[in-house]
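Have a look below at one chain only, the form predicted on its own, in structure tokens format.
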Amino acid sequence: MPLLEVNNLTKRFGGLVANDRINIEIEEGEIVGLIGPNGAGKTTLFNCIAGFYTPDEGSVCFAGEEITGFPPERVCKRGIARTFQLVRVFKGMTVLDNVMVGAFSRIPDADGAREKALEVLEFVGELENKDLLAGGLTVAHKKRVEMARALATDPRLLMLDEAIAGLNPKETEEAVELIGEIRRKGITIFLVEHVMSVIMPISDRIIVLDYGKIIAEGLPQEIATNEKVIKAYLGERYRAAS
């Protein structure tokens, strides 16, 4: 049984079909990359899975349970956590308090949530910033705090929406290492990313969206040479570079 199963998922906004009969299966322990041009429907798909949008058609099943239309907090309690394309931290709260918000989804008491938050902050390398206001951090640190908040919910599936975007080469390398460490903890990862030098090496499989439809799916090396993908997204320069 796949950990995540998306069947014929369709989401419309008026006359625009943002997701058109999407079918996806993700096995436990995988890292699956989702790529495609801007406006292809990647974040919309994430929002439908995580409960921010309700699909117009189709279903989402997680760990054998249909969760279609569940609100985000209920999806989170089932074991799916996500980060956002535009970083969302509580700017007026400390780093520690930001991560405690995630921990409270599982742990009702403040002492337990604080202990969990401190553990996760140490794991992502943000413990030294625990008493700083999240709004004053750099983009790289904010992304780690957002990831820590998601991890504090004890997810089985972590969905990362452009977690590498905006980072310099050193920060990118550190983020890739962290994603690897998350996987080694047994957490399945579904990530959207435009940085091909990042998503290709770390993904077990790649899914490609274009105009709301899946146009290709396969191993990274297969996607890199797929004519449809090169034409719609990667471009001839990528073919030449690879």
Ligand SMILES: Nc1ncnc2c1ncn2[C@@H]1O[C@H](COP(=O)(O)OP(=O)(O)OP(=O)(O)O)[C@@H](O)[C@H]1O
The other form holds:
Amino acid sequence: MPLLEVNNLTKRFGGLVANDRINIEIEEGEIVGLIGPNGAGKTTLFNCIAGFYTPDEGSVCFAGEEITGFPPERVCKRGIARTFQLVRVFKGMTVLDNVMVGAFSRIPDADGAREKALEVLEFVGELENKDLLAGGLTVAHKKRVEMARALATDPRLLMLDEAIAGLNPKETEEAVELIGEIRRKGITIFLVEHVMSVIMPISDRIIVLDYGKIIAEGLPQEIATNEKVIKAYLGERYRAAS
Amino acid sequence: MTDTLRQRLIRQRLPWPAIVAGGLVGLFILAFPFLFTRPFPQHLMILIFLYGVLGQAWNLLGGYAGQVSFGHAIFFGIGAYTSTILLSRWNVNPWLGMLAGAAVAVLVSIIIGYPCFRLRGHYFAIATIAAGEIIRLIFVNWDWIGGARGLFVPMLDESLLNFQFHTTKAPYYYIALTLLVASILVTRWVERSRPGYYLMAIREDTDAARSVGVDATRYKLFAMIISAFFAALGGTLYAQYLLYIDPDSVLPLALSVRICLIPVLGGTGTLWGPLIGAAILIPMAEFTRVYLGGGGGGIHLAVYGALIMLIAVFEPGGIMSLVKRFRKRRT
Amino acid sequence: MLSQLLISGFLMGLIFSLVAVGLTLIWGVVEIVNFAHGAFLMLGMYATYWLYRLLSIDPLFALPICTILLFFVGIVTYRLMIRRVLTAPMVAQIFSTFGLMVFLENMAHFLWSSDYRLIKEPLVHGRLEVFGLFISKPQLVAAAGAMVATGLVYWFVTRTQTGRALQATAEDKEAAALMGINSDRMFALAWGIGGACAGAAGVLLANFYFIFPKVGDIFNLTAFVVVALGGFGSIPGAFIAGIIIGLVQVLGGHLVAPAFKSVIVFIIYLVVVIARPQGLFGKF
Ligand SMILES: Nc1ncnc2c1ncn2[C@@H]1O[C@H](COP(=O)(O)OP(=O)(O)OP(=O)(O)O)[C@@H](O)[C@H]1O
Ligand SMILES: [Mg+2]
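Right, the form predicted on its own is done; let's see the coordinates for the form predicted together with the named molecule.
Let us now look at the entire complex, which starts with that chain.
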């Protein structure tokens, strides 16, 4: 039984079909990459899975149970955590408090949550910033705090929306390493990225979205050579834009 | 026992001078009615405590959870009216009336909060104004509860049980102080436990908070309920203290505004902000009222307004954030 | 009786429209709610009153003076205050204009006392009789003036180049900036026009309405309702919703009880924002 199962999911905004009959299965322990040009519908799909949007059609099942239309907080309780494309830390709270908010989802008492948060902060390498206000950090640090906040909820599936975009080469390397370590903890990862060179080496499997539809799915090396993908993704539009 | 207290103090690394100063302030506050026996200073302190409670009530919802309410007079008024009606119609003891008032206020807060919490920011603030005005107008036009003429609280014998004292203000002083301490302790508990973290997360970014499992509506309601509860207790205290209430004194928009100005001045989302705000604003208001009389009408509120603008623009954290900055510079 | 009420409701509604147009313009362009909007209107009324009392200038001639005055009050408010809270937390935004309202109202109370004042003999006074209905002339003039002013603002926003720039800023700041539109100037302009609308409405009202420090409150609250009903940022929406609210007020007052006419209006606000947040019409 797959951990996450998206069946025939459709999401429309007025006349625009942002997600068109999407079918996805993700097995426990996998790292699955979701790529596609700007506006392909990647974030929309994340929002549908995480409960921020209600799909117009289709269903989302997690660990064998249907969670379609659940509000985000319930989805989180089931074991799905996410980060946001434009980082959304709690700016006016310290790094530690940010992560404690995540930890509280499983641990009701403050001391326990603090302990858990410190553990996670150490894991992502943000322990020394724990007392700083999250709003004052650089983007790279904010992204890690956001990831820590999500990890503190003890997810089975972690969804990362462009966790790497906008980082410099060194930060990128660290982020990739961190993703590897998260996977080693047994957490399944579903990540969006629109820079192919980053996502290829870390993903077990890649799904390509274009204009709301899945146009290809497979191993990274297959995707890299797939006609359709090259055309949609690197092809005409890319050249026209540059 | 003393040992654990000492350990706790050591853990918090409070310097001894601070502890001594705190103890002295505490003693001074406890002894105040004996040191200042004239009515005016006691009256002033009672008002500071009362507004400290109201400000703290507002602070839980507006400061910690970031849901700005311009309708807190609703709960204050409901507290005042419930106990007064119960007492004058059915002779119910004011203390029971106080609890009943808090219960009714909590109920009303849920009825208002549940639909309104779908609104964000400005829309919520305006909705609370609308709700407040609706309730005020209903009270003004409801003859059974006195309408615009208001209600006199029936005179009872002077005793703690009767919650009435005619020859001295000191008992009111201690009741107000108890309420204040209770509101501060509850806020402190909230601040340091899961609900407090959740409320702050909701204030900072509601969607992000929901993504890590925060049931935003539920916790906003939680804040609203505690908030309404304390505001209503304050309402009964006010009614028993002044022995007369009418919609213009316990339900006007101006009161809602005064309630929120207090924590805004002192520092929203901080434990001590409301008390600091009350300790500054209330004496200011009372002195201008006493010394300028009717002719000075409005000037203290004009100064409030200017203060609020200045704070919003230059120091959104209020006086508490000034204090914090000052401390940081010293160390 | 009923048609008499409907007429006065309609005429009042046109003034609500004008007040709300100013509010909705600021809201739409700058994305900040001006809680001091009613206070601006109150300033317009007092300015009219003092021009009349001290310089014997009739409200009719005070109209351009006060409108321009409040235009600058709007701009100054933006330049000195709003600009500093544009990126601040929303709570700070709410309190900045809210503090301004408290300040202006109470300054008015302090300077001019809380007495109710009335302009006793304006140039336009008395009433007309049409088909057995009485229409107060100052109210008619005020409504006509409000309608013209609303029309002018609409014309300005949709037909002139500056107005289109304003509209573009409201739709998308970044895109407008890319097109070379200076959003700071557009914001200031929106505040100026917003203030001018409130000021003009104040002058028109001063012809027949009591003048006191808190007179703006009820117009402010009504304007929130009108803006919500018309759709945040929509000028035609505010125009139509203003008339609707004017009619609802008198009808509600007539059918339920005069005391409850504002209750009905506030209930409309709550129902509209909770059930249909986008209002009855879209933006602009
Ligand atoms: N809330 C919304 N309302 C209306 N349209 C929306 C909404 N959210 C997304 N869209 C539209 O849906 C389409 C898909 O957007 P989405 O953000 O999912 O793309 P994406 O693949 O994440 O793109 P990017 O790489 O730029 O992040 C876009 O055309 C976008 O404009
Ligand atoms: Mg995206």
